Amino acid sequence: MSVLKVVVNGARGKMGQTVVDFVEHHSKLQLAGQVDLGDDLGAVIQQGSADVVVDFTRPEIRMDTVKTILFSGAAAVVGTTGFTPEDLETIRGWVKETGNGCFIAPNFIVGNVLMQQFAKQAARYYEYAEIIEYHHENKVDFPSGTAVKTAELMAEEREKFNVGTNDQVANVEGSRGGDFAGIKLHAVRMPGFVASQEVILGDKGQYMTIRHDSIERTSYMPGVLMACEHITANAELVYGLEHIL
(Lines of atoms letter the chains of each structure in order from A and count residues from 1; the text may use other names and numbers.)
(Lines give C-alpha, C1' and ligand atoms only; values in the text may rest on other atoms or scores of the structure.)
Protein backbone atom coordinates (compact mmCIF):
# COMPACT_ATOMS: atom_id res chain seq x y z
CA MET A 1 0.00 0.00 0.00
CA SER A 2 1.50 3.31 -1.03
CA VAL A 3 1.41 6.09 1.55
CA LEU A 4 0.71 9.67 0.49
CA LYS A 5 2.99 12.38 1.89
CA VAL A 6 0.82 15.32 2.88
CA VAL A 7 1.72 18.92 3.72
CA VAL A 8 -1.01 20.84 5.53
CA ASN A 9 -1.27 24.54 4.69
CA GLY A 10 -3.08 26.65 7.28
CA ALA A 11 -2.07 24.03 9.85
CA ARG A 12 -2.84 26.26 12.86
CA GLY A 13 -6.37 27.03 11.67
CA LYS A 14 -9.56 25.26 12.69
CA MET A 15 -9.72 23.09 9.57
CA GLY A 16 -5.92 22.77 9.34
CA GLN A 17 -5.67 21.32 12.87
CA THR A 18 -8.37 18.77 12.04
CA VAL A 19 -6.50 17.76 8.87
CA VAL A 20 -3.16 17.44 10.75
CA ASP A 21 -4.78 15.20 13.35
CA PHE A 22 -6.49 13.11 10.63
CA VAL A 23 -3.29 12.67 8.59
CA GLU A 24 -1.27 11.71 11.68
CA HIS A 25 -3.71 8.93 12.51
CA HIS A 26 -4.39 7.54 9.02
CA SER A 27 -2.41 4.55 7.76
CA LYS A 28 -2.59 5.70 4.11
CA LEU A 29 -1.24 9.18 4.89
CA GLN A 30 1.99 10.57 6.25
CA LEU A 31 2.47 14.12 7.51
CA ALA A 32 5.29 15.66 5.45
CA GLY A 33 5.04 19.18 6.87
CA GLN A 34 2.90 21.85 8.47
CA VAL A 35 2.72 25.39 7.13
CA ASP A 36 1.02 28.52 8.39
CA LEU A 37 1.31 32.28 8.03
CA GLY A 38 4.98 33.34 7.66
CA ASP A 39 6.30 29.90 6.62
CA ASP A 40 7.75 29.12 3.19
CA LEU A 41 5.21 26.75 1.62
CA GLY A 42 7.34 25.95 -1.46
CA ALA A 43 10.38 25.05 0.66
CA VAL A 44 8.36 22.78 2.97
CA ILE A 45 6.84 20.97 -0.03
CA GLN A 46 10.27 20.32 -1.49
CA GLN A 47 11.95 19.37 1.81
CA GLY A 48 9.15 16.90 2.62
CA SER A 49 8.92 15.55 -0.97
CA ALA A 50 5.18 16.07 -0.60
CA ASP A 51 2.75 14.28 -2.91
CA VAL A 52 -0.12 16.57 -2.01
CA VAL A 53 -0.85 19.77 -0.08
CA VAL A 54 -4.17 20.16 1.72
CA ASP A 55 -4.99 23.86 1.94
CA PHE A 56 -7.55 25.56 4.20
CA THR A 57 -6.32 29.17 4.51
CA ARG A 58 -7.70 32.51 3.25
CA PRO A 59 -9.63 33.40 0.07
CA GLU A 60 -7.34 36.43 -0.64
CA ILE A 61 -4.28 34.23 -1.15
CA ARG A 62 -6.02 31.35 -2.97
CA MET A 63 -4.32 31.83 -6.34
CA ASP A 64 -0.79 32.43 -4.94
CA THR A 65 -1.23 29.31 -2.83
CA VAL A 66 -2.33 27.05 -5.70
CA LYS A 67 0.46 28.37 -7.95
CA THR A 68 3.11 27.74 -5.29
CA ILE A 69 1.85 24.21 -4.65
CA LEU A 70 1.68 23.14 -8.30
CA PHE A 71 5.00 24.70 -9.30
CA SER A 72 6.74 23.23 -6.22
CA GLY A 73 5.94 19.73 -7.44
CA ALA A 74 2.88 18.64 -5.46
CA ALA A 75 -0.80 18.12 -6.18
CA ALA A 76 -3.28 20.43 -4.43
CA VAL A 77 -6.45 19.71 -2.44
CA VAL A 78 -8.03 23.07 -1.71
CA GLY A 79 -10.92 23.83 0.64
CA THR A 80 -10.29 27.55 0.74
CA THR A 81 -13.26 29.35 -0.79
CA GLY A 82 -13.61 32.17 -3.32
CA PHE A 83 -12.54 30.67 -6.68
CA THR A 84 -14.05 32.34 -9.77
CA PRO A 85 -14.53 30.77 -13.24
CA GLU A 86 -11.54 32.88 -14.43
CA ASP A 87 -9.40 31.52 -11.58
CA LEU A 88 -10.29 27.97 -12.62
CA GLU A 89 -9.24 28.63 -16.22
CA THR A 90 -5.85 29.94 -15.04
CA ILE A 91 -5.40 26.92 -12.76
CA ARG A 92 -6.28 24.57 -15.61
CA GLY A 93 -3.30 26.04 -17.48
CA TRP A 94 -0.98 25.57 -14.47
CA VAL A 95 -2.11 21.93 -14.11
CA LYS A 96 -1.27 21.31 -17.76
CA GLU A 97 2.08 23.08 -17.48
CA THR A 98 3.23 21.35 -14.28
CA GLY A 99 1.57 17.94 -14.62
CA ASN A 100 0.28 18.29 -11.03
CA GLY A 101 -3.43 17.97 -10.32
CA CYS A 102 -5.64 20.37 -8.38
CA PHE A 103 -8.83 19.43 -6.53
CA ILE A 104 -10.95 22.33 -5.30
CA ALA A 105 -14.21 21.78 -3.43
CA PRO A 106 -16.42 24.39 -1.78
CA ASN A 107 -17.71 21.56 0.42
CA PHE A 108 -15.79 18.42 1.37
CA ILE A 109 -18.61 16.75 3.35
CA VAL A 110 -19.74 13.73 1.33
CA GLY A 111 -23.24 13.62 2.89
CA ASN A 112 -23.76 17.32 2.29
CA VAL A 113 -22.90 17.01 -1.39
CA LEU A 114 -25.13 13.91 -1.68
CA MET A 115 -27.99 15.84 -0.06
CA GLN A 116 -27.64 18.49 -2.78
CA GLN A 117 -27.64 15.85 -5.52
CA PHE A 118 -30.67 14.06 -4.03
CA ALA A 119 -32.54 17.37 -3.76
CA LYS A 120 -31.76 18.13 -7.41
CA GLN A 121 -33.08 14.74 -8.46
CA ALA A 122 -36.23 15.07 -6.32
CA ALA A 123 -37.00 18.58 -7.60
CA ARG A 124 -38.15 17.04 -10.87
CA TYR A 125 -41.04 15.30 -9.09
CA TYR A 126 -42.17 17.82 -6.45
CA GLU A 127 -43.82 21.17 -7.08
CA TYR A 128 -43.23 22.56 -3.59
CA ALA A 129 -39.84 23.04 -1.94
CA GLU A 130 -38.40 24.86 1.06
CA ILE A 131 -34.89 24.73 2.52
CA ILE A 132 -34.14 25.26 6.20
CA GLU A 133 -30.48 25.58 7.17
CA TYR A 134 -29.20 25.62 10.76
CA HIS A 135 -25.83 27.06 11.83
CA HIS A 136 -24.03 28.28 14.94
CA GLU A 137 -24.69 31.85 16.06
CA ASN A 138 -21.29 33.17 14.83
CA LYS A 139 -21.97 32.59 11.13
CA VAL A 140 -22.24 36.04 9.55
CA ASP A 141 -23.85 35.32 6.18
CA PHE A 142 -27.30 33.90 5.45
CA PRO A 143 -28.59 31.77 3.89
CA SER A 144 -25.55 29.48 3.73
CA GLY A 145 -23.63 28.88 0.49
CA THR A 146 -24.81 25.27 0.62
CA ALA A 147 -28.48 26.34 0.79
CA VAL A 148 -28.05 28.62 -2.22
CA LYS A 149 -26.14 25.96 -4.16
CA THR A 150 -28.88 23.42 -3.37
CA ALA A 151 -31.56 25.82 -4.62
CA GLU A 152 -29.53 26.51 -7.78
CA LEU A 153 -29.26 22.79 -8.54
CA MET A 154 -32.99 22.27 -7.90
CA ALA A 155 -33.86 25.22 -10.14
CA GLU A 156 -32.01 23.49 -12.99
CA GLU A 157 -34.71 20.80 -12.84
CA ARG A 158 -37.86 22.91 -12.46
CA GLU A 159 -38.67 26.43 -13.55
CA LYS A 160 -41.16 27.32 -10.80
CA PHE A 161 -41.79 26.07 -7.27
CA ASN A 162 -44.55 26.73 -4.76
CA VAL A 163 -46.90 28.29 -7.32
CA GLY A 164 -49.93 26.97 -5.45
CA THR A 165 -49.21 28.72 -2.15
CA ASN A 166 -51.65 31.43 -1.14
CA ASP A 167 -49.28 33.91 0.57
CA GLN A 168 -51.44 37.02 0.79
CA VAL A 169 -51.35 38.36 4.33
CA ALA A 170 -48.01 38.80 6.12
CA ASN A 171 -48.57 39.04 9.86
CA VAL A 172 -44.79 39.43 10.24
CA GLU A 173 -42.79 40.50 7.17
CA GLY A 174 -40.23 37.92 6.01
CA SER A 175 -41.88 34.96 7.73
CA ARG A 176 -42.07 32.96 4.50
CA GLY A 177 -38.27 33.22 4.19
CA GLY A 178 -36.00 34.26 1.35
CA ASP A 179 -36.76 33.33 -2.22
CA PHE A 180 -34.60 31.66 -4.86
CA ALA A 181 -36.45 30.71 -8.03
CA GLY A 182 -39.55 30.31 -5.88
CA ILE A 183 -37.84 27.99 -3.38
CA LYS A 184 -38.21 29.38 0.14
CA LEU A 185 -35.00 29.63 2.16
CA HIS A 186 -34.91 29.86 5.96
CA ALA A 187 -31.82 30.39 8.15
CA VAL A 188 -31.73 29.38 11.83
CA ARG A 189 -28.81 30.68 13.97
CA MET A 190 -28.15 29.40 17.49
CA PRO A 191 -25.50 27.70 19.64
CA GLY A 192 -25.55 23.92 19.44
CA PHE A 193 -25.74 23.70 15.67
CA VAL A 194 -22.61 23.35 13.56
CA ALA A 195 -24.03 22.98 10.05
CA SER A 196 -27.34 21.31 9.26
CA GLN A 197 -29.75 21.52 6.39
CA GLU A 198 -33.18 20.20 5.60
CA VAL A 199 -34.74 20.20 2.15
CA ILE A 200 -38.50 19.67 2.29
CA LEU A 201 -40.25 18.74 -0.92
CA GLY A 202 -44.01 18.41 -1.11
CA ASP A 203 -46.87 17.48 -3.37
CA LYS A 204 -50.46 16.40 -2.88
CA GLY A 205 -50.79 13.86 -0.09
CA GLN A 206 -47.07 13.59 0.66
CA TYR A 207 -43.90 15.36 1.64
CA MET A 208 -40.29 14.25 1.73
CA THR A 209 -37.46 15.54 3.88
CA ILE A 210 -33.78 15.24 2.98
CA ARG A 211 -31.61 16.19 5.92
CA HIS A 212 -27.91 16.35 6.68
CA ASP A 213 -26.24 17.28 9.97
CA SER A 214 -22.56 17.99 10.45
CA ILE A 215 -21.68 18.03 14.12
CA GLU A 216 -17.90 18.37 13.96
CA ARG A 217 -15.10 19.18 11.52
CA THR A 218 -14.04 15.53 11.26
CA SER A 219 -17.04 15.20 8.89
CA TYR A 220 -14.92 16.86 6.18
CA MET A 221 -12.11 14.31 6.38
CA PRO A 222 -13.44 11.38 4.28
CA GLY A 223 -13.98 13.82 1.40
CA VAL A 224 -10.49 15.29 1.85
CA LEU A 225 -9.01 11.78 1.77
CA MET A 226 -10.94 10.87 -1.39
CA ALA A 227 -9.73 14.08 -3.03
CA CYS A 228 -6.08 13.38 -2.06
CA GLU A 229 -6.26 9.89 -3.51
CA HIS A 230 -7.99 11.01 -6.69
CA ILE A 231 -5.81 14.00 -7.46
CA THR A 232 -2.47 12.30 -6.89
CA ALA A 233 -3.54 9.66 -9.42
CA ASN A 234 -5.05 12.09 -11.95
CA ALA A 235 -3.23 15.23 -13.11
CA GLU A 236 -6.37 17.28 -13.77
CA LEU A 237 -8.43 20.09 -12.35
CA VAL A 238 -11.52 18.95 -10.44
CA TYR A 239 -13.97 21.49 -9.03
CA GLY A 240 -16.51 19.93 -6.66
CA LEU A 241 -16.63 16.67 -4.72
CA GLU A 242 -19.71 15.56 -6.70
CA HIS A 243 -17.44 14.71 -9.66
CA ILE A 244 -15.86 11.78 -7.80
CA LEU A 245 -18.92 10.50 -5.91
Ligand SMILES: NC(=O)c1ccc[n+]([C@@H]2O[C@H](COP(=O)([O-])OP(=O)(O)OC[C@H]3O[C@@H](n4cnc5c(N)ncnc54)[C@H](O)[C@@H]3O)[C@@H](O)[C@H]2O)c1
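Positions refer to the first chain, counted from 1. Everything numeric in this text was worked out from a predicted model, so none of it was measured. We call the rigid core the largest set of C-alpha positions that still match within 1.5 Å between the two forms. What changes on going to the form predicted alone:
- When two forms of a protein are overlaid on their rigid core, residues whose CA moves 2 Å or more are considered shifted, and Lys96 is not one of them between these two forms.
- Fitting the two forms on the rigid core leaves the C-alpha of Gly33 displaced by under 2 angstroms between these two forms.
- A rotation of 23° separates the smaller rigid part from the larger between these two forms once C-alpha atoms are superposed.
Form predicted together with this ligand already given; the form predicted alone follows:
Just this one chain is shown here; partners and other molecules are left out.
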Protein backbone atom coordinates (compact mmCIF):
# COMPACT_ATOMS: atom_id res chain seq x y z
CA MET A 1 0.00 0.00 0.00
CA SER A 2 1.47 3.33 -1.11
CA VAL A 3 1.47 6.21 1.36
CA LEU A 4 0.48 9.67 0.16
CA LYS A 5 2.73 12.57 1.15
CA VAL A 6 0.50 15.45 2.20
CA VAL A 7 1.21 19.16 2.72
CA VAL A 8 -1.44 21.02 4.72
CA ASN A 9 -1.99 24.66 3.69
CA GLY A 10 -3.66 26.78 6.33
CA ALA A 11 -2.16 24.53 8.99
CA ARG A 12 -2.58 26.99 11.87
CA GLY A 13 -6.30 27.41 11.31
CA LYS A 14 -8.86 25.27 13.11
CA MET A 15 -9.62 23.18 10.05
CA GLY A 16 -5.93 22.99 9.16
CA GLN A 17 -5.09 21.70 12.64
CA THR A 18 -7.75 19.02 12.26
CA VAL A 19 -6.29 17.95 8.90
CA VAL A 20 -2.74 17.84 10.34
CA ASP A 21 -3.87 15.62 13.21
CA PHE A 22 -5.78 13.36 10.82
CA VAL A 23 -2.81 12.97 8.46
CA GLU A 24 -0.40 12.26 11.31
CA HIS A 25 -2.56 9.42 12.62
CA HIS A 26 -3.66 7.77 9.35
CA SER A 27 -1.76 4.80 7.94
CA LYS A 28 -2.37 5.84 4.31
CA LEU A 29 -1.01 9.36 4.77
CA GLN A 30 2.30 11.00 5.68
CA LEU A 31 2.68 14.65 6.68
CA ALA A 32 5.17 16.22 4.26
CA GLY A 33 4.82 19.80 5.48
CA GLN A 34 2.70 22.50 7.11
CA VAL A 35 2.15 25.91 5.55
CA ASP A 36 0.43 29.07 6.70
CA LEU A 37 0.53 32.82 6.13
CA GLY A 38 4.07 34.00 5.36
CA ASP A 39 5.41 30.57 4.40
CA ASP A 40 6.61 29.63 0.91
CA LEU A 41 4.03 27.07 -0.24
CA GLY A 42 5.88 26.10 -3.42
CA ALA A 43 9.15 25.52 -1.59
CA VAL A 44 7.51 23.32 1.06
CA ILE A 45 5.81 21.24 -1.64
CA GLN A 46 9.09 20.63 -3.44
CA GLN A 47 11.14 20.05 -0.28
CA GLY A 48 8.66 17.47 0.99
CA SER A 49 8.15 15.82 -2.44
CA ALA A 50 4.44 16.17 -1.74
CA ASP A 51 1.89 14.15 -3.67
CA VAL A 52 -1.02 16.35 -2.67
CA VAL A 53 -1.75 19.62 -0.85
CA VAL A 54 -4.89 19.94 1.27
CA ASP A 55 -5.89 23.60 1.28
CA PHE A 56 -8.26 25.28 3.73
CA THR A 57 -7.36 28.96 3.50
CA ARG A 58 -9.17 32.09 2.26
CA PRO A 59 -11.32 32.77 -0.84
CA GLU A 60 -9.40 35.86 -1.95
CA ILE A 61 -6.19 33.86 -2.55
CA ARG A 62 -7.86 30.77 -3.99
CA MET A 63 -6.50 31.06 -7.55
CA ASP A 64 -2.93 31.94 -6.58
CA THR A 65 -2.92 28.99 -4.18
CA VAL A 66 -4.17 26.46 -6.72
CA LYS A 67 -1.73 27.71 -9.35
CA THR A 68 1.20 27.42 -6.95
CA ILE A 69 0.23 23.89 -5.92
CA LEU A 70 -0.19 22.55 -9.44
CA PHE A 71 2.90 24.19 -10.91
CA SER A 72 4.99 23.06 -7.92
CA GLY A 73 4.33 19.43 -8.78
CA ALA A 74 1.50 18.36 -6.47
CA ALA A 75 -2.19 17.61 -6.80
CA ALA A 76 -4.61 19.90 -4.97
CA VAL A 77 -7.52 19.14 -2.64
CA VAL A 78 -9.25 22.44 -1.96
CA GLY A 79 -11.89 23.21 0.64
CA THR A 80 -11.65 26.97 0.14
CA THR A 81 -14.79 28.40 -1.50
CA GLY A 82 -15.56 31.19 -3.96
CA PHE A 83 -14.63 29.58 -7.29
CA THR A 84 -16.48 30.92 -10.34
CA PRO A 85 -17.15 29.06 -13.62
CA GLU A 86 -14.38 31.18 -15.15
CA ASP A 87 -12.00 30.14 -12.36
CA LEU A 88 -12.77 26.48 -13.01
CA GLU A 89 -12.02 26.83 -16.72
CA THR A 90 -8.67 28.43 -15.90
CA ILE A 91 -7.84 25.63 -13.44
CA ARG A 92 -8.83 23.02 -16.00
CA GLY A 93 -6.17 24.50 -18.28
CA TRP A 94 -3.56 24.38 -15.50
CA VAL A 95 -4.40 20.73 -14.83
CA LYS A 96 -3.91 19.90 -18.49
CA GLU A 97 -0.64 21.85 -18.62
CA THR A 98 0.90 20.41 -15.44
CA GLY A 99 -0.58 16.90 -15.38
CA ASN A 100 -1.57 17.42 -11.74
CA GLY A 101 -5.19 17.01 -10.65
CA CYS A 102 -7.33 19.43 -8.65
CA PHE A 103 -10.24 18.45 -6.44
CA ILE A 104 -12.44 21.33 -5.24
CA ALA A 105 -15.39 20.75 -2.95
CA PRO A 106 -17.66 23.30 -1.28
CA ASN A 107 -18.08 20.67 1.42
CA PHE A 108 -16.19 17.47 2.21
CA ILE A 109 -18.73 16.08 4.66
CA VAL A 110 -20.31 12.97 3.13
CA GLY A 111 -23.63 13.51 4.93
CA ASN A 112 -23.79 17.11 3.75
CA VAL A 113 -23.21 16.08 0.14
CA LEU A 114 -25.96 13.48 0.46
CA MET A 115 -28.25 16.22 1.80
CA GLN A 116 -27.55 18.24 -1.35
CA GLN A 117 -28.43 15.31 -3.56
CA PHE A 118 -31.66 14.68 -1.64
CA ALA A 119 -32.56 18.38 -2.02
CA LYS A 120 -31.93 18.17 -5.75
CA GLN A 121 -34.32 15.22 -6.02
CA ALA A 122 -36.97 16.96 -3.93
CA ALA A 123 -36.75 20.14 -6.03
CA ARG A 124 -38.53 18.32 -8.84
CA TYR A 125 -41.68 18.14 -6.74
CA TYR A 126 -41.71 21.36 -4.67
CA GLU A 127 -42.13 24.87 -6.09
CA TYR A 128 -41.15 26.67 -2.87
CA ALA A 129 -37.72 26.39 -1.28
CA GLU A 130 -35.44 28.20 1.17
CA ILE A 131 -31.99 27.35 2.50
CA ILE A 132 -30.71 28.29 5.95
CA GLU A 133 -27.05 27.66 6.74
CA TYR A 134 -25.38 28.00 10.13
CA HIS A 135 -21.66 28.49 10.75
CA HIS A 136 -19.32 29.75 13.45
CA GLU A 137 -18.75 33.47 13.86
CA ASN A 138 -15.30 33.41 12.21
CA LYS A 139 -16.45 32.26 8.76
CA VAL A 140 -15.78 35.20 6.44
CA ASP A 141 -17.95 34.41 3.39
CA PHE A 142 -21.72 34.15 3.14
CA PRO A 143 -23.77 32.34 2.12
CA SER A 144 -21.57 29.27 2.40
CA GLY A 145 -20.24 27.45 -0.64
CA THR A 146 -22.35 24.48 0.41
CA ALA A 147 -25.54 26.56 0.35
CA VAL A 148 -24.71 27.96 -3.08
CA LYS A 149 -23.88 24.51 -4.42
CA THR A 150 -27.16 23.17 -3.04
CA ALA A 151 -29.09 25.94 -4.77
CA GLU A 152 -27.23 25.27 -8.03
CA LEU A 153 -28.16 21.59 -7.91
CA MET A 154 -31.80 22.38 -7.12
CA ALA A 155 -31.93 24.87 -10.00
CA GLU A 156 -30.93 22.08 -12.37
CA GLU A 157 -34.31 20.50 -11.64
CA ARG A 158 -36.51 23.63 -11.67
CA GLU A 159 -35.97 26.94 -13.45
CA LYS A 160 -37.62 29.18 -10.83
CA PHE A 161 -38.78 28.76 -7.23
CA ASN A 162 -41.15 30.69 -4.97
CA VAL A 163 -42.98 32.33 -7.90
CA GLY A 164 -46.19 32.62 -5.88
CA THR A 165 -44.66 34.29 -2.82
CA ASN A 166 -46.27 37.67 -2.14
CA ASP A 167 -43.34 39.34 -0.35
CA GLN A 168 -43.67 42.92 -1.56
CA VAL A 169 -43.21 45.14 1.49
CA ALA A 170 -39.80 45.06 3.23
CA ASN A 171 -39.89 46.33 6.81
CA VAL A 172 -36.14 45.61 7.01
CA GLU A 173 -34.20 45.43 3.75
CA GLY A 174 -32.55 42.08 3.13
CA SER A 175 -34.63 40.14 5.62
CA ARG A 176 -35.80 37.70 2.94
CA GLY A 177 -32.19 36.67 2.36
CA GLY A 178 -30.21 36.25 -0.82
CA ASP A 179 -31.76 34.99 -4.04
CA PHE A 180 -30.67 32.17 -6.34
CA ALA A 181 -33.20 31.19 -9.01
CA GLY A 182 -35.88 32.32 -6.55
CA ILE A 183 -34.52 30.16 -3.72
CA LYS A 184 -34.01 32.32 -0.62
CA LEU A 185 -30.66 31.80 1.12
CA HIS A 186 -30.11 32.80 4.75
CA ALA A 187 -26.77 32.79 6.60
CA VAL A 188 -26.45 32.51 10.40
CA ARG A 189 -23.08 33.27 12.04
CA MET A 190 -22.59 32.69 15.77
CA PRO A 191 -20.54 30.71 18.30
CA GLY A 192 -21.66 27.15 18.93
CA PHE A 193 -22.05 26.10 15.30
CA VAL A 194 -19.51 24.27 13.17
CA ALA A 195 -21.47 23.71 9.96
CA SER A 196 -25.19 23.07 9.65
CA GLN A 197 -27.68 23.49 6.85
CA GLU A 198 -31.34 22.92 6.31
CA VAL A 199 -33.34 23.02 3.10
CA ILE A 200 -37.03 23.76 3.54
CA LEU A 201 -39.35 22.80 0.69
CA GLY A 202 -43.06 23.53 0.67
CA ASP A 203 -46.29 22.93 -1.18
CA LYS A 204 -49.96 23.28 -0.31
CA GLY A 205 -50.72 21.56 2.96
CA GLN A 206 -47.17 20.35 3.59
CA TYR A 207 -43.53 21.22 3.99
CA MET A 208 -40.39 19.11 4.23
CA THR A 209 -37.07 19.88 5.92
CA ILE A 210 -33.81 18.21 4.92
CA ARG A 211 -31.10 19.00 7.47
CA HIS A 212 -27.53 18.03 8.23
CA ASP A 213 -25.44 19.04 11.25
CA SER A 214 -21.70 18.78 11.68
CA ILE A 215 -20.71 19.08 15.33
CA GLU A 216 -16.97 18.45 14.92
CA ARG A 217 -14.48 19.28 12.18
CA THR A 218 -13.41 15.64 12.13
CA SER A 219 -16.58 15.03 10.08
CA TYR A 220 -14.74 16.48 7.05
CA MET A 221 -11.90 13.98 7.16
CA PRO A 222 -13.37 10.90 5.42
CA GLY A 223 -14.26 13.08 2.44
CA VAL A 224 -10.81 14.69 2.41
CA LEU A 225 -9.21 11.24 2.35
CA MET A 226 -11.44 10.13 -0.51
CA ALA A 227 -10.52 13.26 -2.48
CA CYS A 228 -6.77 12.81 -1.86
CA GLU A 229 -6.83 9.21 -3.03
CA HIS A 230 -8.88 10.03 -6.12
CA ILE A 231 -7.04 13.12 -7.34
CA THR A 232 -3.53 11.70 -6.96
CA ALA A 233 -4.61 8.87 -9.26
CA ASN A 234 -6.51 11.04 -11.76
CA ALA A 235 -5.10 14.19 -13.42
CA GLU A 236 -8.43 15.99 -13.80
CA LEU A 237 -10.50 18.77 -12.29
CA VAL A 238 -13.28 17.57 -10.00
CA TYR A 239 -15.75 20.03 -8.50
CA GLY A 240 -17.89 18.45 -5.81
CA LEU A 241 -17.53 15.34 -3.66
CA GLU A 242 -20.71 13.87 -5.16
CA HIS A 243 -18.78 12.91 -8.28
CA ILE A 244 -16.83 10.21 -6.43
CA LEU A 245 -19.44 8.97 -3.95
